[in-house]
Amino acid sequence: MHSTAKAHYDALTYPRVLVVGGGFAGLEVVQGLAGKPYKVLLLDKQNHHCFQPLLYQVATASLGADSIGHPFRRTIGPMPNVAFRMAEVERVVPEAKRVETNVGDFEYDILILALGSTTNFFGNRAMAEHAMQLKSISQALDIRSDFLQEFERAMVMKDEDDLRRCLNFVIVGAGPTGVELSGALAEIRRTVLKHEYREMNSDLMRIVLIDSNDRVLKNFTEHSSALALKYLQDLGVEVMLGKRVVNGDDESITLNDGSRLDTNTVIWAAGVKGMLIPGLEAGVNERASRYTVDRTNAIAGFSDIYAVGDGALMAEGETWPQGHPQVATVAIQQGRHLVKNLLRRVEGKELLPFTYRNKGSMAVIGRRRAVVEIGDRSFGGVIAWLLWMFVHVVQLVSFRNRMMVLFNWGWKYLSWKNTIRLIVRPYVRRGANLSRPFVAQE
């Protein structure tokens, strides 16, 4: 039946739809085009979309790579319309309608950019040297083993300044992928270092989070950053508000107030910016790092070249001037939309202007601490560490994601541990001593 269905739908002369990245907004696209009356052919770099808003628990060690990864081929497989090459896109040639990728060139009828974002370093380029970062699976897999690593190289030093150094934990950014790090470290120096480390004084560990603001979780309500900001001093994570990183190398950083902060280890979640293409640089706007779209995500100056996801900037009235957040919720929606788009377009209907719904925001701290916001309400503790779970059970893509996730979160929970703790990156050797590991690239 699936072959017979391929063929019919490779027989018809329908659009070409190229897909430009597998993340939320790429994801629902493709699921939205399927079966439809398009041809549809996603390309990503990776073979896999990722549960980005849990990546924070894989870096940590309560969940395990495959728990928050689903391959696209298992997602597209059922669909006739659709197919995957996993391929680095180079370059677009919009006058030509192709594209340009490190496996060939692709061309298309409808370019749909679902980039997604990238790490902001804000210019400093000590940081983007030396700091580690947490925007795909193999970046929280090295964070994983780093500060496994750090804990195993602790128990032979002999010197106080090199222990320290070791268990020194810094989190640039104070949004909620900060936030939520911060306090899941917190959580295993009270747990696994106490427990599993007892030749050491596990209060020796220190994490530190950093951010130039006023207070954490800027982008929240007062009650909300408060009460999140109290959590974390409860689990005593040391929180530094109105510093920035102005400098640092493998061994310490330098804050703008010209203090030093000795440590071997340093995780930049202080900002996102849009990923872009070579060759629609005229629609690009350079402030924001997005392209500038229309009501309808299309990138104004070409003509069927639409951007959704973190990678677009739609002014939407007085609401949202500067264009909407960099989340998840936005790229679901703008994709959702798109697909609408799509099918009346085929009917020769008019494209319908996107509006944003905020259904919220939430971020967890720790175990049955949370802090979410809902229309105008705000609340946290344990209601919304359950209503947190449930949110994010449900956005995974899989039912064995859900069952796994459930699995390890109810295991962590009854045990008190984090289960996943094994170090998947090689020790370099300098003489007798351990070293900092070799970091692959992205």
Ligand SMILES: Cc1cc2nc3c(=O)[nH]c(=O)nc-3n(C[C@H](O)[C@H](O)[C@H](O)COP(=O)(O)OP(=O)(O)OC[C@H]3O[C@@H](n4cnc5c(N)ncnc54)[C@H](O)[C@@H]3O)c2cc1C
Given for the second form:
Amino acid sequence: MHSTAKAHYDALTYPRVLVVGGGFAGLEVVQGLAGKPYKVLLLDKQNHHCFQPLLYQVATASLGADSIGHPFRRTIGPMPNVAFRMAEVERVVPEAKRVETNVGDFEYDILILALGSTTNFFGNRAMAEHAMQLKSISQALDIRSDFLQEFERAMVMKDEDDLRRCLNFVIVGAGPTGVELSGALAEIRRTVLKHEYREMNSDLMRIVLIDSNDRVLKNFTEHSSALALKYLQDLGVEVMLGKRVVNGDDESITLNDGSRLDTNTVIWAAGVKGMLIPGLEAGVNERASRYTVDRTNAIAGFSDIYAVGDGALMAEGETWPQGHPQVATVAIQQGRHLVKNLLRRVEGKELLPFTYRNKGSMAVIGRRRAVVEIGDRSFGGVIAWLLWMFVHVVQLVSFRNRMMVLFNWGWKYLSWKNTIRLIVRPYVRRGANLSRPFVAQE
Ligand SMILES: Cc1cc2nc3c(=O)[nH]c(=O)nc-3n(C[C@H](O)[C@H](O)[C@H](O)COP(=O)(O)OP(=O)(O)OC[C@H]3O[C@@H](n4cnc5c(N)ncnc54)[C@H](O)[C@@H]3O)c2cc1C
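Let's see the other form, the form predicted in complex with the named molecule, since the form predicted alone is already up.
Below, the chain from earlier opens the complete complex, with every other chain and molecule after it.
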């Protein structure tokens, strides 16, 4: 912050709103409070907002990381009543109205937790240790480097079993993330692997999608699930339903029926749970691993502390008695609604209850194929694919991001090439956990 801007910010006497997490919900709050009578401080452990719905495209070399990330300081630059600190919140001390972070303590009058969610391994310790995750840009880049390294490794493998292990890619969880990732990997097999790894038989690459449910996209209608399954099978993805991964290491996984699959790469996309911070245990729903909130997003038992987005569990009448789905639209709408309520609060007006407007669901499966559900209607094909692209582009945070994504998609569509295929990590020996921060390798 420039010194005059800093002096201006420091001098503000408005109530202090501390927003933790600049994802969909947190950023909506920050943008909504810009220029309003609140002194806002955004804390995030990253320095950028991440557009998670397109992470799988970074992981599969369709988009560069800077197409889906946007620095917080760029967003808040024109907002004189908003400041940002890169900090990881470690504890909330509600009695003192303070949060403790890795860079010091911060005080608040109103605290808003917009922490998002983390990967849920459902107690599967082997997978927590060995599988890769897709929740952040660095993890997406790691997956990208990993599959490219496996391709390169396969080129020099002499042993048939070793070669197959390099080219067996397992994705656990057939929700939108697993389905989209599988479809994108299948596209890579028929474009990149076939044409640029010419000495290798591209048919050796297997993409195996595993889910314990009896259909893919279980939160969609049966019609959409069947359509998505057909698209996946057309692309040559092996879909194993009604199966659970019960064990695994860096070279194989074991399923609940006792069968084993040799693979160097397992990506876990089977579920998420809310991110929680010590200090507010009384407001936590243990089973859901989310904060229990009322219809104004206030955390149960705490005045002046709100949770929004993936981490908030709000029972909304008969429509959402078990809470809302952990998706971006809920996070955005809750963030926007909380802003309205905070502005009503300044005026001494009563707070209004949140109502979720479900705008539908969609998932894309490779080139020119997607499934879309809006209201009672569900459809697939090219129209669904175009709609999916439109919705995702307009939701991106900045104009530059939108342009970059459009350019990359256009280029890829016309050229049939994923060109952003740089391996951007040091060589990692097998055995290193690839989703964890790097430890220098010898
Ligand atoms: C791969 C993937 C694909 C998805 N696809 C879709 C889709 O197609 N459509 C859809 O609607 N939804 C999709 N989602 C879900 C959607 O991204 C989430 O529902 C949404 O991001 C939730 O928003 P949020 O604001 O609650 O949390 P997030 O967007 O996750 O933001 C949380 C923020 O909090 C920060 N944070 C967390 N803990 C701390 C801490 N202790 N201290 C400081 N900062 C912290 C994080 O760095 C992050 O910036 C997808 C998610 C993933 C992972």
